[in-house]
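Here you get one chain, nothing else, as structure tokens; it is the form predicted alone.
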Amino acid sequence: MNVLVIGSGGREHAICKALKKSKLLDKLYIASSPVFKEAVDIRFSSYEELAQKCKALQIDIVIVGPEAPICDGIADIFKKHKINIIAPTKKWSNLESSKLVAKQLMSHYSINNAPIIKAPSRFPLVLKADGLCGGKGVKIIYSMDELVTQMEKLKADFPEGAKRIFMEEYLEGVELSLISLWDGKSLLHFPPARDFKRLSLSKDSPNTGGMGSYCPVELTEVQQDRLDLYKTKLNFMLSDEKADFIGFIYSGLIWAKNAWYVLEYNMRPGDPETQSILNQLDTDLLYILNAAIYQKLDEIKLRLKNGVSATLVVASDGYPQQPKDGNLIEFPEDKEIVVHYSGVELKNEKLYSKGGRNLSITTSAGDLNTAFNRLYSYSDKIRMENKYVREGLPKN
């Protein structure tokens, strides 16, 4: 099979590495990333042009990673050309691009989500921009002064995404990332993962959701039962709404009030959760995606490796506001470490930082402490000026 992956981050690099192992793969293409050596780089100026290139290259499956093409409606364009694409239609991208649309749908199907607050009466509370803000449209607010300041900041930083802003109840608890694949008939759930929520261990640091992850996550019997209940409700919602797409849905969950609450939906795999999940997966990824195309996900039984997989993100100082770019990156080979490229570029065959998150490094081990100790030890060997790595194991 010929496969095209769209995107250039750590998530997409992990997908490429997983696909490269498949016996079903013939040729792998990427749009666009010249640094991914596993795939042939394709450049395009429009989705229509990319669709025509897919036809010429006889692409069997297209996988979309980032939110921008999804929310632009790339799936609708490719479906019109009868190209198999793993991505939601523009209509269903609204679950990610509009938090209020998502809340309305969840409430209709009795899926737990944080109640909206009409007027601030107690703190902390959560301030959210309704639209896309690159993962930076959610703020935890601790005072009235901070509420006013952050509202103005959201409007200034994200004029489109913050056209509508709302407040909701603050829920406290451990979080969980559930990534599922929908084939138009049934859902296949990957093992739950957990990511580092904040830039640092300080509660005042930015909520990036992207500094590390691990998979699987140990749950209590009650948590597992409640998660199974949520999966049933999600499947019913998509079925009842006749969701006519093939694609991923990311459920950002929090354990509060003895139940799982949905904090957000993303209509794509998470980053860096994907890196940990795919490293833990012992089933051919392309086999899974092909089953989705033919609505046979209900026949797939996922196999997982023993132990745990963990991922640590190497970022640039100043991330997420003003990352210090342009730094040479050098790292040693290590058979126990998988290195994924994110915000990087090639200059004279050398790797340089470009963007806030530059690398994600992943490993497998028998337990969480061993895995993260190995990752921290390896991160010390990465030569890069203005390097930043979050310290401490993930407790959100």
Second form
Amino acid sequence: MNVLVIGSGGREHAICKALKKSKLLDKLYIASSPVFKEAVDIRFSSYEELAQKCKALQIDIVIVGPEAPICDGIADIFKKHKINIIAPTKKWSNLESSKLVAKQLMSHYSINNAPIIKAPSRFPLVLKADGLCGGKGVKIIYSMDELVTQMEKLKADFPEGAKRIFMEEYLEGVELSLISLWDGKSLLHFPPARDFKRLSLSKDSPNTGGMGSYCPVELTEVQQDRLDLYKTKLNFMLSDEKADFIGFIYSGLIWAKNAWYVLEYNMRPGDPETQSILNQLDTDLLYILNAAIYQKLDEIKLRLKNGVSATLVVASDGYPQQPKDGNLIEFPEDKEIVVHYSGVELKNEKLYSKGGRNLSITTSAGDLNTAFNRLYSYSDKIRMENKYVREGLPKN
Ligand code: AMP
Ligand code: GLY
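Show the other one: the form predicted in complex with ligand AMP, since we just had the form predicted alone.
Now the complete complex, all chains and molecules, led by this one.
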């Protein structure tokens, strides 16, 4: 099969690496990254033009990583051209692009989500801008003064989302990323992963796109039971709504009050969760994607490697606000470490940092401590000025 991956970050690099191992793969294309060695780079100036290129190259399956093309409606355009695409339609992308739309749907199907607060009577509470904010539209608020300043800040940072800022109850607990693939008929769940959203361990540090991840996550019996219940509800919701797309749905969950609550939906695989999940997977990814296209996900039994896979993000000082870009990156070969390019550019055959998160490094080991110790010691060997990694993983 010929496959096109859309996107250019660490998640897409992990997808390319996994596809490259598949016996079913003929040619692999990426739109767009000149740095991934695994795939042929394709440029495009419109989704229509990309659809034409897919036809000319006889692409069998397109898989989309980032939210932007999904929310632009790439799936609707490609479906019109009868190109097999793994990405939700524009209608379903609303679950990610509008937290309020998602809350409404969840409430209709009795899926737990944090209750909306009308007036700030106690702290902490959570302030959210409705819209795509790259994980940065959420603030945990500890006082009235902070509420006022952060409200102003959200309005300035996200003028679109700021039209619908809302407050919700603060839930205390551990988080879980459940990434599932929907084929229009059934759901295939990947093993649960965890990512680390805060920039550092400090309570007032900002939320980010994710500073690290691991998979699988060990659950207690009751957590597993409740997760199974949640999976049933999610399946029912998608079936009952006749969700006519093939794509990923990422449930951002938190364990609070003895139940899983949904904090958010993302209609795409998570970054950096994908790096850990795919590293842990022992089933051919292209076989899974092909089954999704033919609505045969119910026939797939996922196989996992033993132990755990973990990922550490190597970012730049100043991330997430103003990352210091343009630094030369050099790192040694290490057969135990997979280096994913998250935000880099190539100049004169050398890699330079671009964007806040630059590399995501992944390894597998028998236990989490061994995995993260190995990742931290490898990250010390990466030469890059203004390098930043979050200390203290795997603390929540
Ligand atoms: P979201 O984009 O809604 O998933 O929020 C990003 C992060 O903010 C989550 O992963 C949580 O760490 C935190 N967060 C969001 N909503 C809440 C909430 N209601 N209670 C506690 N923490 C939250
Ligand atoms: N790691 C969180 C996300 O992909 O949004």
